Amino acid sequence: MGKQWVIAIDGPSGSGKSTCAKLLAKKLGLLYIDTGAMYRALGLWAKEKSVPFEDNTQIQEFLNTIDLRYGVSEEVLIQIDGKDLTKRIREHEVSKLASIISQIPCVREFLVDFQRTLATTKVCVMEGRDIGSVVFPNAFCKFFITTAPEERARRRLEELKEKGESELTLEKIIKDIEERDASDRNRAHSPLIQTEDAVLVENGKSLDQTLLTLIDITKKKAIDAEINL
């Protein structure tokens, strides 16, 4: 198989990657795909219709019944069964849920073919904590991007203090996000990895600078792989 037109952005929660994957796409042109709601969609719609995650026989189930969208317009990032869900599912809770589902694999089977689909038609930028290793492993570039987890969590507890959260305190998010982190390093299927020709970037207080460097990056890895940006 040649390279993908794929940029695969990896990386943990709170590191930053969803917003370095949206600014890059947009400087480029580029289609963004962020996995990680579809993930949050899934876990939250799976809780709000009462579907046991430890039964694999109705999770099956349950993904054989729904209608998943993505990118329906610019205000509805994703909706399922005509439920925009694009807000709720930043809620702090919901990343428990995601992590929860995301360990199920006819769940992971299930969002690698509708990402691939989504990536057949033109060059996009997809993140997420496996598109590098699993789901676009032939992706003509690759990103690991990492924060540590001080600045992961306080740059979260900002957010959601400006959504009137405000009952989170800054050691209870950094003890879920070395939660999540351990729970999606160690997941049997799909687990959060750095691919061996994945580009380190760490994502600091300069998000100027992180994205300058992804941009020239992107560019030298277009020219090599004969892929017009």
Ligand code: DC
The other form holds:
Amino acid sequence: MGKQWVIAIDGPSGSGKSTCAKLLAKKLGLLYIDTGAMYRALGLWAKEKSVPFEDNTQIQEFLNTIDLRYGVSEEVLIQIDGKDLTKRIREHEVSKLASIISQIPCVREFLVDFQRTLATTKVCVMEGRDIGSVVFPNAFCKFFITTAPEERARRRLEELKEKGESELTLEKIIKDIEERDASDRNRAHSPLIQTEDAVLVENGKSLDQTLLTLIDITKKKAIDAEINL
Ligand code: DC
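If the structure you just shared is the form predicted alone, then what does the corresponding form predicted in complex with 2'-deoxycytidine-5'-monophosphate (DC) look like?
So here's everything in the complex, that chain up top.
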């Protein structure tokens, strides 16, 4: 099988991988796909519709009936049943819902199919937890991005403050991040792992430096895989 036309970016929450993925896509003129946004939207919508997360049959029925859309327009990143959820999926509470719903096998199957379909039209940068391991195991370029937990918590706090959700303390955010990491890494289905062929990138203080590294490696891998960027 030839290499898949995808730059897979995985890593824990708050590692700055979204920012890196977005900028990399912009610099190279590629499609950017945020798979975390999809888990967030499903978690939020299932809660809104009072679908019990522990009832597989009801979750499956829910998945069979929803109309999920990604990248509807510049402003509307994600929408279910015609409702724009772009802003709401970033609320702190939704992180927990996403973490819970992402552990349900039929939800993962549904979204993996959805993600594979989205990436058929052109080369894309797709970010998440299982992109290089499950969704596109043969991606021509894979990155695993990490950052120290304190730095991740600090960034998250800044983000939340910007949105007016400033009542959370740094300690509480570190605790939430550690809990979410543990559940992402230890879950039975598609846990967060760095595959052998993924390049580990430490996203330290300088985002510019990280971005240069990503661009450089992507270009080399594209030449090796004979993919025109
Ligand atoms: O990247 P994020 O914080 O927006 O992700 C939200 C949740 O969804 C997080 O708990 C991990 C989960 N997720 C996943 O299991 N697989 C993905 N490909 C993307 C996100």
